[in-house]
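In structure tokens, the next block holds one chain alone, the form predicted on its own.
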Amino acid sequence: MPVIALVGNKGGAGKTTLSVNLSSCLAKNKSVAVIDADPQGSAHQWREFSDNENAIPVFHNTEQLGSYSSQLLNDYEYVLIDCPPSVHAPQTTSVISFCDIALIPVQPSPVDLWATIHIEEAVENARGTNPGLQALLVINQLEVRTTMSRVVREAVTEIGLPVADTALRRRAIYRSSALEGKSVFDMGKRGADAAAELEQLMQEIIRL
């Protein structure tokens, strides 16, 4: 499963959070990079506010990905690719042809849920020409004492996709991590429990 892809079909999920989070996880054992296929950039822009010159590096493409991603294989072990907030931008539809593992980012909320579905049309096209793709639904930015938060898990197991046992709640230390140019796993004690969560679900991903 070297490529992972964040897919969403609505922006404000968190697919550029995760992407930066969890290759940062990967990063403790393993090399990775991240390609920022979303043309607003952000994930690139995460990494020109750091002053670490050993942070993950970021690259910021748009075409060609597969070829791309191959490329950089040869010197890391895995590439995560933010993709853009819809499933019809050409570098999503590019990004989930190729890919090995699609995390589907879905915050509590109708909305979120409703945009959800066509990932999931999405995700069955690509598997024509890529059978191996395997898809993970990932319930972010979940506050555990709201109606929506409650009742999120039973309305995601309709969607037909897989959805991680482990859920990201709504934490403060992303926002301000980002602001630095640094991930939870940089923020000693204020991002310990954030952390912990991703190191969780990193290894339900590394299971699929």
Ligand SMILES: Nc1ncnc2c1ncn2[C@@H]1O[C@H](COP(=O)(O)OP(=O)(O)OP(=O)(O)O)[C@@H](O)[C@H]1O
Given for the second form:
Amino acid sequence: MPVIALVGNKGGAGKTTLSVNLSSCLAKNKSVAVIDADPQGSAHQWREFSDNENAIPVFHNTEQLGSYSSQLLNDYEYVLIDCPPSVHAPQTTSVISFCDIALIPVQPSPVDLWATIHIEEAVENARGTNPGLQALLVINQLEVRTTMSRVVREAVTEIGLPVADTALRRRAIYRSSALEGKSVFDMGKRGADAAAELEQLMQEIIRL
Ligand SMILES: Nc1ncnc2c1ncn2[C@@H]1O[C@H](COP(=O)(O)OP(=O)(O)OP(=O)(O)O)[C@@H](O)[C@H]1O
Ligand SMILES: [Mg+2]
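Could you present the same protein in the form predicted together with the named molecule, rather than the form predicted on its own shown above?
After this comes the whole thing, all chains and molecules, with the earlier chain placed first.
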């Protein structure tokens, strides 16, 4: 499952946050490259903030993504692709036509869930040419104690795509680490809870 894409139809769902942090999670024992396929270039910017020379490479590229990622797989075991916030963007259409796994972060809000309906259609269409495509919704920014989160967690299971058992909580460390060009894995004890939930999510992804 070497090509993992972060896709979505709603801005701010957590695609870039997951690209950055899941790539760091994988990089502990695998070689990983990130393609920033979003014309906004946020994942790329994150890397620019980093002062770590051994940091995961982030390539900003919005065209010919299929051949570009095959090329990277000559040198890296995994390629993560951060897509723009629309399933109708040409980059997203291209990426889901060849990636192995599409991860779809969703915030626990009704508006975000409605936007997810279009993703289900896009995934179905992509399976015409990419029959092995796996898609997984990941609830992000969950606030455990709110009723809304519980209701949304139930509603999300109505969508015709599998939902990861592991949800990511809303945690300030996801924001503060990004400001320093880091992942939660670089934040020591302060990042430990976030790192643990990401590890758990990664176990689910690898089992797909
Ligand atoms: N679990 C979380 N806890 C707290 N903050 C989070 C979490 N996930 C994401 N964020 C914050 O939410 C904002 C949006 O996240 P992010 O940029 O990853 O979304 P995106 O889907 O890539 O957005 P866009 O569609 O604009 O590319 C960022 O400020 C990020 O730091
Ligand atoms: Mg983004």
